[in-house]
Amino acid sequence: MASAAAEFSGVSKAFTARGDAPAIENFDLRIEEGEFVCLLGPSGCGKTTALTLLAGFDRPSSGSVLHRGRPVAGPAADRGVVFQGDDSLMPWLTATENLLLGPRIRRVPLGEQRAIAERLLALVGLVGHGDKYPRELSGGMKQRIQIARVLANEPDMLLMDEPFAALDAQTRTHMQDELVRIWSEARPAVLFITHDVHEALILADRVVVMRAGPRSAVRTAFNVEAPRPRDRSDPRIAAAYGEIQRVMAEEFRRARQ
């Protein structure tokens, strides 16, 4: 079998300094090349813990975390992370300068940097906004610059931790559509964390639901059969929503017990 984009095998993570039970235990998940996976579950079930391990920001207590068949040893440009807030942009840099942080660190020639900036500003729909500073951009525009900055490093995987949670409903809907468009062109594998079942169904090839924590692991997974681009009124989306919401409700009840 070919290597997956990412694979968790028997992964447990305990924060021993706090003396807590493991956040995740015997966690198994395989993400294929080019696959868009959304991770759902109650607060505290270890979704961000799993993403942090794959990003290389932390190490598992046991088990293995692989990227393209190799153990994750630390952060790397081939796994780009998009955070929830927009405060990761450097406020003293323009949108273009923020976007080009990675290429500049890698000493990419200036001509190539200009081409990268032009291509990615066009990809995320921000042509003409490259000279603006973060304070001059809307929340949605700042998130698109975050995505462009990650794509400038040409990652084969995007790790996204509730990147649209702070946006208003209309902007969030627009950003979901924009992300699908960008992903369809670049085709990295994606691990996307969300609490929003409907968002997961619009974005994902597969929706993975985690059990309530602590000691959480995957409870079940749903393949999303609706074709792309997805119509939010598609009866298949509504049917899948009801099924996933039922499972989520059971886990929320368990989390409160």
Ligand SMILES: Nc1ncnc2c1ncn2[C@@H]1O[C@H](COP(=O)(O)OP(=O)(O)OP(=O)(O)O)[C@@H](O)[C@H]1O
Second form
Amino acid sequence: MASAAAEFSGVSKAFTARGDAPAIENFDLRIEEGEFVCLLGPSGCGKTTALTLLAGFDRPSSGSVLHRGRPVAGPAADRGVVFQGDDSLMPWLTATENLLLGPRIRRVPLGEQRAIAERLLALVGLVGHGDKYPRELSGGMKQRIQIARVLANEPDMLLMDEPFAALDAQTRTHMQDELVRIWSEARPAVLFITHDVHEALILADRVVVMRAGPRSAVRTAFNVEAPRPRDRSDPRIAAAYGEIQRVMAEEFRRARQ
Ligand SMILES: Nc1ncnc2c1ncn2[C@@H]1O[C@H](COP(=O)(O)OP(=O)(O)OP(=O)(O)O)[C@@H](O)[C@H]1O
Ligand SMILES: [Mg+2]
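Mind sharing the form predicted together with this ligand? What's above is the form predicted on its own.
Entire complex below, previous chain first.
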């Protein structure tokens, strides 16, 4: 079988300092090349833990995490990561300089860098703000620059942890549509964490729901059959919404027990 974009096999992760039970245990998930997967589950079930392992910021306690068939050994630009409320912009660089960090390191010619900056600033709706420093940008604007910075690296895998949670509703809808458009063009594999079932159904090929933790793993997965671009009022979306919501409500109750 061809290697997947990413594969978790029997992964457990225990944060042992307080003697807690493993956050995830025997976690299995395969993400195909070019596939868009949304990960849902009650707060604290281990979604960020799983994404962090694939990003390479932490190691599993047992089991294997592969990127394109190779064990993940650490972070790399080919796996672009966007965390919620992450504030990793360099304060001494402008928005444009921040988003061009990757292309500069790769020594992309200057003319091309200008074109990348223009395209990505337009994409995230920040034309005219490129010369501002992070302290001069709002929280949502900084978040969008971080997304643009990751996209500038043209990663083959995008790892996004509630990347739109801090955005206003209009910008969020726009960013969802734009993300689908970028994904259809570049076809990176995507692991996208959200609490918003509608967001998952607009974005994903497959919606994966985790069980309440500890010792969490995948409970079930839904293939989203509706064609793209998706219509938020498509009856297939509404039907899937009901089904996923029912499973989520069960896990939410278990998380509270
Ligand atoms: N660095 C850490 N040290 C100790 N425990 C941790 C650490 N990171 C996560 N945990 C624990 O692991 C469990 C899963 O946390 P995680 O952040 O993965 O949840 P999540 O599903 O992303 O939740 P949310 O939806 O609230 O973001 C929680 O019980 C949490 O307390
Ligand atoms: Mg999380």
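For the two forms, the rigid core is made up of the largest set of C-alpha atoms that agree within 1.5 Å on superposition. This is a predicted model, so every value here is computed, not measured. Positions refer to the first chain, counted from 1.
> Is the C-alpha displacement of Pro134 equal to or greater than 2 Å between the two forms once the rigid core has been superposed?
Yes, shifts by 2 Å or more.
> Once the two forms are fit on the core, has Val108 moved its CA by at least 2 Å between the two forms?
Yes, because once the rigid core is superposed, the C-alpha of Val108 moves 2 Å or more between the two forms.
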